[in-house]
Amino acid sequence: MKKLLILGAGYASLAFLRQLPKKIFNDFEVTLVSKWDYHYASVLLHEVAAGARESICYPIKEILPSNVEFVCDEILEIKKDGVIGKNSSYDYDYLVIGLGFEMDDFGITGVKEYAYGLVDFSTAIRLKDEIAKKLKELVQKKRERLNIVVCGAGFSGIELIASLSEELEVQAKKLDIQRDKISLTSIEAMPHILPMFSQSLASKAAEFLESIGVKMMLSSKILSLSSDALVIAKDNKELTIPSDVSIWTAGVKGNSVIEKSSFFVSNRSKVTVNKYLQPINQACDMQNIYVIGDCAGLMDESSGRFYAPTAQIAIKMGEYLAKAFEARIYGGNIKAFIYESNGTVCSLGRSNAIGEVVKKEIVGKKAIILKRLIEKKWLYKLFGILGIFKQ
């Protein structure tokens, strides 16, 4: 019996597995290998870090079809003749890589050592605990102020800083801390935030953030980080910004397993794929390998750029590949993957958001309700009707 091996338990891999027809499981040994024994909703990591949610995790074994073998192991390297894990090795006839993303520091000094990334559930918990620790020090008069800096004002950075502002307001009252002793600063190299949205929507988001006490520092290039500060270039000057907690949301790349695997030709741990999600521009033929989600570099022919990694495109890749794989194995027309966005919604705390859906702009409560419905839709795909009742 041939072997189908899937790496990673994120949106792309699970969408692929949930859409595979039953006959595949009769004809293949299907194995999923993941570092974690749970799936976490990465689009909600900011809420965990801010303290708005306790958990966004769901046990893998409650999600997978019963005839999929699950192995909890950390992947170290991918080779032509197999995959090397920390605990074991895995061979395959067909390989699907959906290993997710990691923080990209772009070589900036101090980012790895002093900044908190937001790349998985464990890093979100560490960030939450660090902020709680610093708040306790404020209460105990061990520090005068708490300066929190979010580096990057893209999607993740804005959702995080909005949620932080809201939750810190609650914590300040609970702990009897003067709110003005806590500062939140967003630093962005570009002259505006949220480049994926129109200027009018981005401006509304910026105005809202400023109204809830977030300091916006735009056109500010980060040069280096230390344990208690950042150095930025702004208006042809170098400025030092105090920071007790530095959070890096200024860029992500594919999983480092890709760049550590000499089998692949890659850039920023991404493998360039064709319209069937198979690696191209490689040293050898890889017709039996597919790359989906954050590790896939798929070109948007209309813009000449790679598609940005999002949960939406990862899910669509997984669902597409399930149909394409079935057609490849049993015969049928294999159509090319075509990505059409259903729209994008960026939360600004519990009760506010901005979004663009079907080329229409939405703001406020309508937008946040839509955001929550999108989250529920994913849980429905994983668990069926019971997913609607999961938190």
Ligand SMILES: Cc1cc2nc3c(=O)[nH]c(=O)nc-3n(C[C@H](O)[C@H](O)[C@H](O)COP(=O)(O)OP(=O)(O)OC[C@H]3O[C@@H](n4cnc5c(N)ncnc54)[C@H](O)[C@@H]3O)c2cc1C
The other form holds:
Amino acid sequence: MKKLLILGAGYASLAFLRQLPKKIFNDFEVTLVSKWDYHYASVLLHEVAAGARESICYPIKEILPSNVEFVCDEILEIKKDGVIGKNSSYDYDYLVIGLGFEMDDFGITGVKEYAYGLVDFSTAIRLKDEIAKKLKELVQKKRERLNIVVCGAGFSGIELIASLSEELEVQAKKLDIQRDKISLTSIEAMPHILPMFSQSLASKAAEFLESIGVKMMLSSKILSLSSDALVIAKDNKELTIPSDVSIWTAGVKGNSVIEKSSFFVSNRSKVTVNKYLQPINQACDMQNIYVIGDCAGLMDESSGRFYAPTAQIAIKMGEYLAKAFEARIYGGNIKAFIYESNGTVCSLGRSNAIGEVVKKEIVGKKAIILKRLIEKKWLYKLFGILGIFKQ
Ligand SMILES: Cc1cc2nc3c(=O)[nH]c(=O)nc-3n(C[C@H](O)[C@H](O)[C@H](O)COP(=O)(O)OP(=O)(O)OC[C@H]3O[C@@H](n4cnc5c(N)ncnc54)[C@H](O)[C@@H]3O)c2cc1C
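Having looked at the form predicted alone, could you now put up the form predicted in complex with the ligand?
Full complex below, order starting with the chain above.
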């Protein structure tokens, strides 16, 4: 029997698996290999880190069709003739790569050593625990202040800082800490936040953040990080910003497994793919390999850049590939992947959000309700009707 091997259990891979027709599971030996034995909803990592939500994890075994073998292993390298994991090696006739994203430090000194990232469930818990530890030190008067700095005011940085501000308000009251002993700063190199939204929506978000106590530092380029401060360049001057917890949301790339796998042509740890989501490599035939989600570098012809990494495009790639794969195996017309965005909604805490949907701008309650519906839609795709009742 031919082998179909799938790497990663994120949005892209699971959307692919859930959309495959049943006959594939009879005709192929299907194996999913992933680092953890649960799927985590990456779009909610900021809520876990801020303490707004306990868990965003779902056991893989509850999601997969019974005839898919699941192996919990960390992939180290992908080769033409097989995949190398920490515990074992895996061969394949067809390979689907959905290994997601990692933090990109752009080579800035100190980021790897001192900054907290937000790339998977374990890093979200690590950040939450660090903030809890520092709050405890405030209560015990082992420290005078707590300065938290979020580097980067793109989508994930803004969702995180809004959540943090709200949850720290609650924590400060509970622990009897004066709120003004905790500072939250957003540092951004560009002159405005949230570049994917219109200026007017982004300004609304910035005003809201300032109203809930976030200090916005725009046009501020981060030069280096140390254990207790950041050095930035602003208005042609170098400034030192004290920071007890520095969080890096200033950039993501694909998975480092890609750059370690030398037979791929890659850019920022993403495999450059064609419109059929297959690696582009003149030197080697890769017709039996597909790359989907954040580790696929697919050119957006209208901008001349790779599509921005989002769960939305990852799901669409996975669902497209299930159909294309079926057509390839059983015969049929294989169409190219065409991406049309349904819009974007960025949460600003529990009860506020901004969004652009079908070319209309939405803000406030309506936007956050829509955001929650989008999250539920994903659980519906994973679990069917029962997904609607899952937290
Ligand atoms: C705070 C935050 C908020 C976001 N909000 C939104 C949003 O509102 N809307 C939106 O569309 N996008 C959002 N995103 C982006 C979105 O989360 C990603 O684009 C999406 O998760 C990509 O899906 P994926 O399937 O490519 O990867 P992932 O969902 O990250 O899945 C990757 C999988 O690969 C596994 N894996 C990784 N490395 C290895 C390895 N070496 N070996 C084995 N397994 C491995 C992981 O465990 C995981 O199962 C947000 C991201 C963040 C961080």
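These numbers were taken from a predicted model, which means no experiment stands behind them. Between two forms, the rigid core is the largest collection of C-alphas that superpose within 1.5 Å. Shifts are known only where both forms have a C-alpha. Positions refer to the first chain, counted from 1.
*Asks:* Report the shifted segments between these two forms, defined as three or more consecutive common residues with all CA displacements of at least 2 angstroms relative to the rigid core fit.
*Replies:* Residues 281-283 form the single run that moves by 2 Å or more between these two forms.
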